[in-house]
Structures are given as structure tokens and as C-alpha cells.
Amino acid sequence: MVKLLKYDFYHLRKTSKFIIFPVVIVIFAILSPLTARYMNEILEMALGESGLDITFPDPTVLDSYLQYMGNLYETIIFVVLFVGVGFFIKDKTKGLLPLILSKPINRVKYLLSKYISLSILILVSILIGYLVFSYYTYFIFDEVNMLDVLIMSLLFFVYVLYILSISLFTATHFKSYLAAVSVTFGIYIFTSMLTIIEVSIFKYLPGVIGNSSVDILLGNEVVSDVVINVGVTLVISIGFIYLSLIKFNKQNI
């Protein structure tokens, strides 16, 4: 397992994936507080030139939090989805899988190594983004609640684990990148839409994690609900990983 992890990290270092996550997340970590601070002024100037006299409220540090969280869930998560599927399916699409598995490599460890290595890379990137965002938010707004931002970042990582588990599942069930990424996107959209349904059991689905983060930032969180939400998300993620391992072990490669 250790050798497989070293191989996967080596591969990540040799590709753009090693820098794409920290770079993109850091960019949004810098832009989010800047956008929150100056967007109202930009809008007032733009609307003033059009003759509309509209006054926007002064931005607060909460606007910075929400802007950053929105960027994570609306942009970064799609980077995770597309890159994750590509990382998991690359050996198959390049025809390298038969050669790799011809060696004494445990299939379970092979698959888990890929999932763990990419998860660690994204976690480190998120933590770097957390530090950069906290610094710029404090620099611009003179205040920052680093604990709440850390919790928000870790909740996002739990959601990332869920998206990666779906990516792993589709990568083991389909032979082409396009098919795998399309089904991953479809599952993501479908499970997100389920959270709209006002049924109590659906309020703990993975798609609600973003709402839990908002509640924490607003101080309205119910700890038990957040814990159950995280637990359900992790259980579903483990389920997708388990189904991926079963499928991969049964494939005749």
C-alpha cells in the first residue's frame, strides 16, 4: 500500500493535478474577501451611471465567508469532479491497467491508493486555502473567526470525499472518461435535487452539507444535525467505494 501511495503521489507531482487544486483554491481564497468587500461599490458605480440610485448595505465579514463558501461549492467541486474521474480512469483509458495488474498488485489496495492520495492532496489544498482566506479576510475586514472557517473547510472536504467516491464508482463501471464523468455529474445533480424535497430523512443527505456550513456561520447550527449529516455523507461515500471495489475485483482485465 505504501509503495502504491508513493507511486500515485509521484504521478500527481508529475502532472498539473499536483498544483491545480492548491492554485485554484488559493486564487478563490484571495478573491472571495476582495469580491465581498468591493462588489457593492462596483455595483453602485455601474448602476449610478445608468441613472439608478440604489444604495447597498456595507459589506461584513459574513459576506466574505459566504462568498468563499459559494466559490468552493459552485466551482471547486466541479474541478474535483472532472479531475477525480480523470485520475481514477486514466490507467484504463490509456490501456495501462492490464500491464499494472499483471504484477503482484492487490486490486483493493490499488484502488484505495488512488482515492486516498487524491483525497490527501485536496485536503492539503483546502487547508492552505483556509489559511490564505483567513489572512486576507482579517486584512480586509479586521476580523475573522478562524474556527468557523476551519469547520466550514472541513465540511467541504467531507463533501469532496463524497464526490470522489462517486467518481471512483463511475470510473470502475465505465470504459470512457466521457461516460464516467457524465454519470458522475448526473448522480451529483440528482442527489442535490433530493435535498429540495421537504422530507425529514432527506435533510441529512450529502447535499445539505453546504446548508450546515451556512448555519454554523450564522450561529444557528444544531450540532446533532451536523454530526448526522456528516455521518450519512461518509456512510454513502463508503458505500460507493465498496461497490467500486466489488466491481473492480470482478472485472476480467
Given for the second form:
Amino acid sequence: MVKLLKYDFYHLRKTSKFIIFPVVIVIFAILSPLTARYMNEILEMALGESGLDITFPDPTVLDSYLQYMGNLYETIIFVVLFVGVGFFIKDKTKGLLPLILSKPINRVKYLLSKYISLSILILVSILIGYLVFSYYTYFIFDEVNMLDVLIMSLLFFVYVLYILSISLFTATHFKSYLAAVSVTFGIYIFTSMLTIIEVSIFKYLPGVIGNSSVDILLGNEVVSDVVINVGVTLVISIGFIYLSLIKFNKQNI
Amino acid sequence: MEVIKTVDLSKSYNQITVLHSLNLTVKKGEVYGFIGKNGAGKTTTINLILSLLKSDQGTIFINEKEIKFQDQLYKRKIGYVNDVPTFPGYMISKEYLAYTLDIFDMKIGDYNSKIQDVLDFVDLPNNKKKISSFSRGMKQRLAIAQALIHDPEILIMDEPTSALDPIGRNDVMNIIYKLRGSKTIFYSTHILEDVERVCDKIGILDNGVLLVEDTLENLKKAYYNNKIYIETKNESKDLLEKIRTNNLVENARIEQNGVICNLTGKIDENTLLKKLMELDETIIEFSKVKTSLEDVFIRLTNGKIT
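If the one shown is the form predicted on its own, what is the structure of the form predicted in complex with its partner chain?
Let us now look at the entire complex, which starts with that chain.
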């Protein structure tokens, strides 16, 4: 397993994915507090010629948090989805699998290594983003709650694990990248839409993790709900991983 | 020792059986030519042996030990070369071979000298050129290098020359020729000329059925040595008539200016020659026809006699 991880990291490094994730997250970590701080000016400039006279409240550190969170959940997650499916399916679509699996490589370890290596890369990127965001937020707003930002970042990572598990599931079930990405995207949209429906049990679904983060930032969180939400997300993720392993283990190459 | 053995091995795709109760045996040190037309089931057989596919029924033995789908340990004894090998394009050959050594968990002192030896053996330069810029021939030689790097007992090659130009094909055949005697080689192909050059034993597969499995020597005895070409001063159709009337040979037919036929086994070529002379034939040519493996193959797979 360690050797497989070593080569998966080597692949990530050689194919620039090692750079993509930290760079994109750091860019948003820098831009988010800046955007929050100067949003009023940006809006005033945009509305300047329309003659509307709207007074915006002064930006606070909370706006910086929400801006960053919005970028994570609305932009970074798509990078995770597209890159994740590509990373998991490439050995199949590029015809590398026969030579790989002709060697004494356990299929379960092979698949887990891919999932773990990409997850670790994204976790490290998120943590770098956390440090950069905290620094820039403090630099611009003179205050930052590093614990809240850390929890917000780790909750996002739980959501990343969920999206990666769907990506792994579709990559093992479909032969083409396009089909796998489309179905992953479909599952993502479907589970996000479920959060709109007012059914009490739905408040624990993976798509609600972003809302849990907002509640924590606003101080409105119900700890038990957040814990259950995280637990349900992890259980569903493990379910997708398990189904992927079952499929891949029996699969004709 | 039986290195590879399959017993009643069968495989279907979407209810179409592509391999019917395959029983083949490869003994230690043999170069086994597994030949068949495209779609005959050669790659399926190899993929079953490598656990890339799961069989519907039957058993596979490697070194006389039964293997199960997903067993991994036996793969340490096998090196595999596929028809169109694909590698991570960003790697250089040395990196890919180091990765292979790592995966096989080779406890050898010096990776570099081992890699250099194998690269020398397949005549690939040890440079910084990325695999993505390799020609097909170079990729095939790298595929052989990665199959040999862990010094396996068995080399399984699935149509290793099918996608190569004549020069690349010759290079690969030379490598296989050099390996004769040191490895057991199971080699699938539809290029029969290559098989004649390197193989000791042949299995002919057609529509998933193993039609024949024997040594090249025995196949030659069975199919090569009984065909005779006869040309006399007489008209070939008269000669044919005479041969048929006297029931001397089988499958007689006109070819060029004479008659080609098969000895029946009841009379040998000396007796046949004597009989023809007794029939007042003036012999211009009387020669054994060297049948190629291709003739045997066509005869067995289509029922046509050349």
C-alpha cells in the first residue's frame, strides 16, 4: 500500500495536480477576504451609473468567512469533482490497467491508494488555504477566529471526501470519463437539491454540511446535528467506496 | 514440470462463449506458440491466466498450484507483455522499471545496475527521454524490459509484434529468441512465421476451441512430410487420372505442370516412385512439398487443404 501511495503521489506531482489544488485554494484564500472587504466599493462602482442610492452595511470578518466558504463550495468542489473522476478513471481509459494489474497488486489496495492519496493532497491544500485565509483575514479585518475557520475548513474536507467517494464510484462503474463525470455531477446536484426539501431527516444529508458551517460561524449551531451530519456524510462516503471496491474487485479488465 | 495448465477453462461474454473448455499445458522451458485468428480467444485466455478476467468455469494451474481469481502471489513468477503496451507518458524508462521493481518488492542491492542490465538486454537507451515520445517499437521493448526486470520464471506475451513495423518486429523476435531456454514463454500471435522461428510447442485456437496442441516437430511429422509434387512428361490431367485409378495417394490435384498429393501412409515415397515408373511415367520432378505452418493452420481452422 505504501508503495502504491508513493506512486500515486508521484503521479499527482508529475501531472501538476500537486500544484493545481494548493494554488487554486490559495488564490481563493487571498481573494475572499479582499472581495469581502471591498465588496461595497465594487457594488457602488457597479451601481454608480444607475442612480440608485443604496447604503451597504460595513463589511465584517463574517463576510470574509462566508465569501471563502462560498468559493470553496461553489468553485473548488467542481475542481475536486472533475479532477477526482479523471484521476480515478485514467488508468482504465488510457489502457494502463492490464499492465498494472498483471503485477501482484491487490485491487482493493490499488483503489484505496488512489482515494487516499488524492484526499491527502486536498486536505493539505485546504490546510494551506486555511493558514493563508486566516492570515489575510486578520491582515484586512484585524481579527480572525482561527478555530471557526479551521472547523469550517475541516467540514469542507468532509464534503470533499463525499464528492471523491461518488467520483470513485462512477469511475469504477463507467468506462468513459464523460459518463462518469456526468453521473457524479448528477448525484451531486440531486443530493444538493434534497437539502431544499423540508424533511427533518434531510438536515443530516451531505449537502447540508455547508449550512452547518454557516451555523457554526453565526454561532447558531446545534452540536449534535453537526456531528450527525458529519457522521451521515462519512457513512454515505464509506458506502460509495465500499460499492466501488466490490465492483472493481469483480471487474473484468 | 507443468508451468501453465488450464483444465476445462471457459469464458463467456454476454452469453456468447468465447472459450470452450480449454485444456492446455505448457511445460518448463518451452516456448509455446498460442496461435489463432483475431477473436479466437487468445487474449481472453491470457487475461484469465493473469486474473484480469474471471472464468466461468475451469481451473488454472501455475507451477502445478491451482490459482484463484485475485490471487496475487503467483504473479511474482510471471512477466507480462501485452500487444499495445501503454505507460504513464510522463515517466522515463528508468522510472517505470524502478516502479516495477518496487511493486515486485525486489530485495536487490542496486536498482540502477539491474535496470541498466535489462535496458541493455532489450537495447533501449537509459536516458531522460519521456515514454510519451517513444516509438511503438521502443514501447514494446520497454514492455519486455518491465516483464523481465524481476527475473520471472514465466513470460506471457500477448501478440507482442502485432502492432510493429518489420524492423520493430524483428527486434522483438530477436529478444524472444535470446530468451529461449532461460524462461518458459507463452506467446500468442497470429503471425505464423514468428512462431516457426521461436516456438517448440504450438497450440492452435479457433473460435475458443483448442484444435491441436503438439510440438512443432510432431506437427511437422503429421502435416509436413506427406505432401509430394510429381511432374512427368505426360499431361498432368492424364497423370492425375492414373494416380487416382491406381489409388496410390490421397487428395491428388493438378498444380502447375504436375500433380500434388498426400502420401496415404500405406506406401512411402520410394514405393510411389517405383509404382509410377512401372506405369511408364517419365519423371521430370518428384519432390517433397514443404508445407508451412500457415498451411496447417488454414487446414485446421477452415478445413481447407492447400
